[in-house]
Amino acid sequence: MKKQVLFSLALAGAMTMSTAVTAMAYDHEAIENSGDITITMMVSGTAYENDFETEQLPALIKEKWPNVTLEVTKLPDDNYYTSLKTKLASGECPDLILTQPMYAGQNSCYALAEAGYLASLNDLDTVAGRQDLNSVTYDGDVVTSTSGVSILGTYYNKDLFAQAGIESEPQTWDEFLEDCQKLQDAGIQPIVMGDKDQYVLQFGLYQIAANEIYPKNPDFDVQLRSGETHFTDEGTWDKVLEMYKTLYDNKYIDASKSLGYGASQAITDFIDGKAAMTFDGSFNAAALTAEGAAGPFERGYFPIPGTEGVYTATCLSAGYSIYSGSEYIDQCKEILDYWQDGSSPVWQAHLGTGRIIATYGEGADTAPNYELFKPFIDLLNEGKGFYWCNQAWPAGTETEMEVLFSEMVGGQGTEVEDIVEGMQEKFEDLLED
């Protein structure tokens, strides 16, 4: 009997479903009465030898449905944006392409849907009864198939906590700031940052936002919108901005190294042992539990705490949507359900890429870096998890965020109210749009 795992992800937004949806079956033999057919796909990143999208799944597709031919095209970030805008004006978009949640980059989900683009996946089997697909669903309309999810948190030493006399990972925001003072009180670089790569700021101010402002108000982002809530509204980014400032005031970040790193440099300095923590992502966990220069240590992986409890910054990855325009609509979601059915060989063999999180199916508990990730896993069963915050936004206020912030802790005298009112500023800007 296959397993199934169902997370419960605190997702905001009112133009979403929070209930499992129903629809009228598609037919589930479209592809078998459709002869010789091609389907292609477009989807971003770098092809490698083997790699699952262009080499492993037209093989697999083939090997079940001998008259498919899956042809896969895989574009770098920026010619993927540019080609899918052009094809999609054009009318010759892709039967399949690769999507984000909410509003996050330029394939978001939340705008491909509203322009008309994506068909709705609300019959396939594969939807039914889950309830974490929030933030792929659009006015009642599941429109992007996912089973994975991408946390955010601090990856740490083991050994290091050991030397400077920490026993248990910190549960509240000043334990965490205590750990921090001990690690430097011995010799040791508490946090290491890749901040002259901005966008990793990102990872630390979003495991404290989904601690200090989401569990009060849920609905923040969505607020931000219709204009009942601001950046500058006191004790949301504000808190936010000070509580990580705080990280780089006592040098447990330290300014003067970070700003000049790259993210792979500081990637470099954690597993060579140079400092005891480092804020990423999931998506890294292969590099961040790499053997370095200090030989092999054991990692841990934590969320940042906040001040009355601990929540994580977890979102659904990106996943897949169908081409409303597409002449193979119903064998899409052929494809689509026997991939993500959570036993199929496709299911196993995108698990077994290492690149996902699974929510469910036979595996997920046996994948690569599991026992890493099971404490953030545990927490949004605990319905303690909400999604990565530049989900929610026009995409350019986090950048707006990261800049200011940079020149901030940089000594350019830009204080955490410029910070706000500029992201404010921005998200506006960017609304009107």
Partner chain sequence: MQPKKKRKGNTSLIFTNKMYVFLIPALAMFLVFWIYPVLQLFYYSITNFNGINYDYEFVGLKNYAKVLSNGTLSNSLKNTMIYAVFTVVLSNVIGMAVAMALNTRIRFKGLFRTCAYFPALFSAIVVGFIWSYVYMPGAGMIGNLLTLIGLDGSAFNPLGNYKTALYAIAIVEIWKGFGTTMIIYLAGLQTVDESLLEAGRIDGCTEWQLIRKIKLPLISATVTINVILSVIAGLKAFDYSFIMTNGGPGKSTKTLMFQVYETAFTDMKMGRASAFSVMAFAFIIIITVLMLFYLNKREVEL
Contents of the next structure:
Amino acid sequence: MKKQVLFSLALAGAMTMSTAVTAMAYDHEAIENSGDITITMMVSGTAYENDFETEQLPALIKEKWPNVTLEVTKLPDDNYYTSLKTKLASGECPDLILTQPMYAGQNSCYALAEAGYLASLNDLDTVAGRQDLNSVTYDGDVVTSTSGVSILGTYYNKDLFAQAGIESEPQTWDEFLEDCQKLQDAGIQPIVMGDKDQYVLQFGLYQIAANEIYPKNPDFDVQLRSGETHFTDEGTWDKVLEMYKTLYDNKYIDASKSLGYGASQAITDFIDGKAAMTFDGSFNAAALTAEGAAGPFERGYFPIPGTEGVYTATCLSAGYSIYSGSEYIDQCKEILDYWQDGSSPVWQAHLGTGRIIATYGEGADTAPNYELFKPFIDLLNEGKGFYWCNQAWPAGTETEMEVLFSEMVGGQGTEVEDIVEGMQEKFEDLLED
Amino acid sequence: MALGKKKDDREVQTYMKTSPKTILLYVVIILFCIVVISPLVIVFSSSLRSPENQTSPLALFIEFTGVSYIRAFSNMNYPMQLINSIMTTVGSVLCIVVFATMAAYPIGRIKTKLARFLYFFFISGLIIPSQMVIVPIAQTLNRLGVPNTRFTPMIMFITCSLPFSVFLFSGFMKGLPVEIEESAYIDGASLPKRFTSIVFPLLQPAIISCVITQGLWIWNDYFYPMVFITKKAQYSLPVGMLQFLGDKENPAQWNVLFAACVLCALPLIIVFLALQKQFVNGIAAGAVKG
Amino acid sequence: MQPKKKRKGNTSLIFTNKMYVFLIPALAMFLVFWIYPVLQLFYYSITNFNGINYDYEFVGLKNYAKVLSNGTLSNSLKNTMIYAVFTVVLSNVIGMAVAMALNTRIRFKGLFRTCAYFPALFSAIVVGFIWSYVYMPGAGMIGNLLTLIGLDGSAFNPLGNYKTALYAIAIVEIWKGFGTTMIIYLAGLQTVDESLLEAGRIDGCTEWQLIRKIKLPLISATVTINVILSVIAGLKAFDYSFIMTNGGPGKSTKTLMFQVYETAFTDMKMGRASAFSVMAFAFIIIITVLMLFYLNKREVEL
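Can you return the structure of this protein in the form predicted in complex with its partner chain rather than the form predicted alone?
What follows is the entire complex, opening with the chain shown before.
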């Protein structure tokens, strides 16, 4: 073993001890050999009825290992971020935390891994052999255990589409615009968005970017960092923003209203049948398929089609990481492996919530709303799925985009070229230091 | 100081005679109260809906069910969090009153530049929001080896309350007559004796006001318990409420949140209704002297 | 209060320097858990600390230069000033007016006082959410009322409008806070001697003159405390920008504290946010001290 360590050190030079050591399997009997232990976990989200993370998971873990008490805290995301930072600073971080792929958000797994807070998960049984984990791999170490995918798409009301005489889902951008026009002509608000919560602008823009930017240059964002590409490059973001702006120009999205609407109000309008479409994520499926004032109606879900083919903003969803300072690293690994193994009761329960879309494991295709999501997963499997843009940008770039875009549609004299310049400036500013 | 006496006089006073002018006054006041209260009706009406009912909250009282309350009650583990909230609030407020009145004693009584400086030094703490300093605070606690327990948020509540409380007490103290203390000094009373038996009782109106304002704030504050408590069994009510709030990927459970909010405010409302007179007069009496 | 000649040091026999012992517990806590962390913040302002990675470097005054040059300071400063002036003026005017109305001999005084104080019992999160329904375009509470009286309710969109959003959230702050202001004024008014007012009436003063010449001067200390407390609250404005508008539309409701928060947490520029805070603190201190001096001077003059 020692030889091996020395060998890898010699080979990789800068490779850290931990990487070399974790090449061994972790202790699969860690929990069995511990006494009564309490493992803490912190995630962001809302506590639903019979909530998975805060209620089912602790119970199922207790069932499997009676000596383990799992304490799960759920917080709204801004509070989650603040808590996470504070707990890292005070050295009392929970053992398991929720992290996002690449650079997304303040719980970005790259940023946390760079600062040395995340344990390597390379030796997890459920990680071995997986090829799809690039966006949670930092410096050769898988740092986040994740299994599902998340989708950005367009929810639509099939009844209203039929009323406007639309028979099938649009396959090209022009068809999409025509359908919007048909809805408008029929006196139906085509799209409702809650732009007061500016982050929802990402829901539409990233779908368009998946069509117009990444198919032509999958490395666009990598090259942004190296300076080979810029947000200001012609035919890239200017095109995406221009396309999205069309929806506002034609009042398919009514900016005078949407800027005063919150995300949850937009969802209410959609389920009340007051608008035919809304751009939203798979994570909001439960709310968007709930029954509203319009009674039950059939929903569909499609990716905004592009000018040259249909691609989707579908990618690996957020997952769970182990705090490197945890006393119970191996115990947490046992838990994660049990959770993610594709047939365990924990896995089944997680799947049953309908809030993750699994691409593998028993019963993945029987999960709630699976029919809605299937077209997206097919696209993903065909290699036509791209990550959400902000995962590749330093956090804060997307905020600048949202602010400038809402200034534009709010009639503040901001132009598309101001937005791309602003994004580029902010991007460079954030990358500095 | 004549305040207490005046109040008694008022008990026997007559009300204004009915004239067009007074009727107008009533109408204006009642309209005003309706405007103030109406948004809160939304909270109450929504809290009586089932969690899944997502129709606009403006459709008032369309459903009457206790489901949201039951969910909030059990999910928050209400009795436990209620006890935690009471302990945190009462404990912090007690310490605040003791420490701040003590600190205000020299600041309010000694007339030197140093005392004046200390006065402004404490006040300067009023203007810095805690969100900004939270990371350095956490590091400081870490360096001092203070573990995350139920007492950690209390430490921060007390510290953050000092600027306002010292400001309040020392201002009030400046208005208190010094003669009683002078005669006590002549009678040979020691400093601690003077403080506990003369000054502290005289501060009572300000103390009520401090207890109310700071108690209200501590009761409703989720920030420090959220970041400094690790064990769920030690959470207070506002932290429990947070879990219904949701985030970008998980819509808030508004009806449950409203129910939780009513449950969280309920003890305050009960206390407020029971002690209304002391409550309002207390705030008034304390603050007016500041 | 006592006439005393200006002299260096403490000359009082009764209030000796020994009294400073009483200060120890409070001062110790304040220094350790507040001042020391604040100083550390000052220190971060010359580094490129990102909030999580403690492997940071010194960057000198670069953060300060950046904050001054990138326009975020001037925008948020402007918004904060408007917000503060608006809330200070309105909450004091409304608070005082209601206090004066309730200081007359009317029935149900307790009930009215309770109504006015009720909003203060609820947390800002819930208040922010309710008000977004009050303001919602079209189907919102005010929108519905406007439609009811024959106006165009769907055109009412205060939070979505660049010109009105800031005032709209300031109104929420006033709604939640004026009860406390009112109660403090009420207390001040109760100390006003009724005989003085009676004398004024006999001299033929109008109600307005009574307020202007007798009531206001007599409650000037109350005015000072209310104004200072609301100025500080206004300058620290954060909650409703955060909960209701997220700083939007555009940048129109980004206040100083919101901008600091966004820089520190969303942009992960803790160092720059620290520089920003240092400048914001300096600004707030200057304003507060100036106001204190001015109001104290006025109090004496009146």
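These numbers were taken from a predicted model, which means no experiment stands behind them. If you superpose the two forms and keep the largest set of C-alpha atoms that fall within 1.5 Å, you have the rigid core. Numbering follows the first chain given and starts at 1.
Practice task
Verify the C-alpha shift of D174 between the two forms: is it 2 Å or more after superposing the core?
Solution key: No, D174 moves less than 2 Å.
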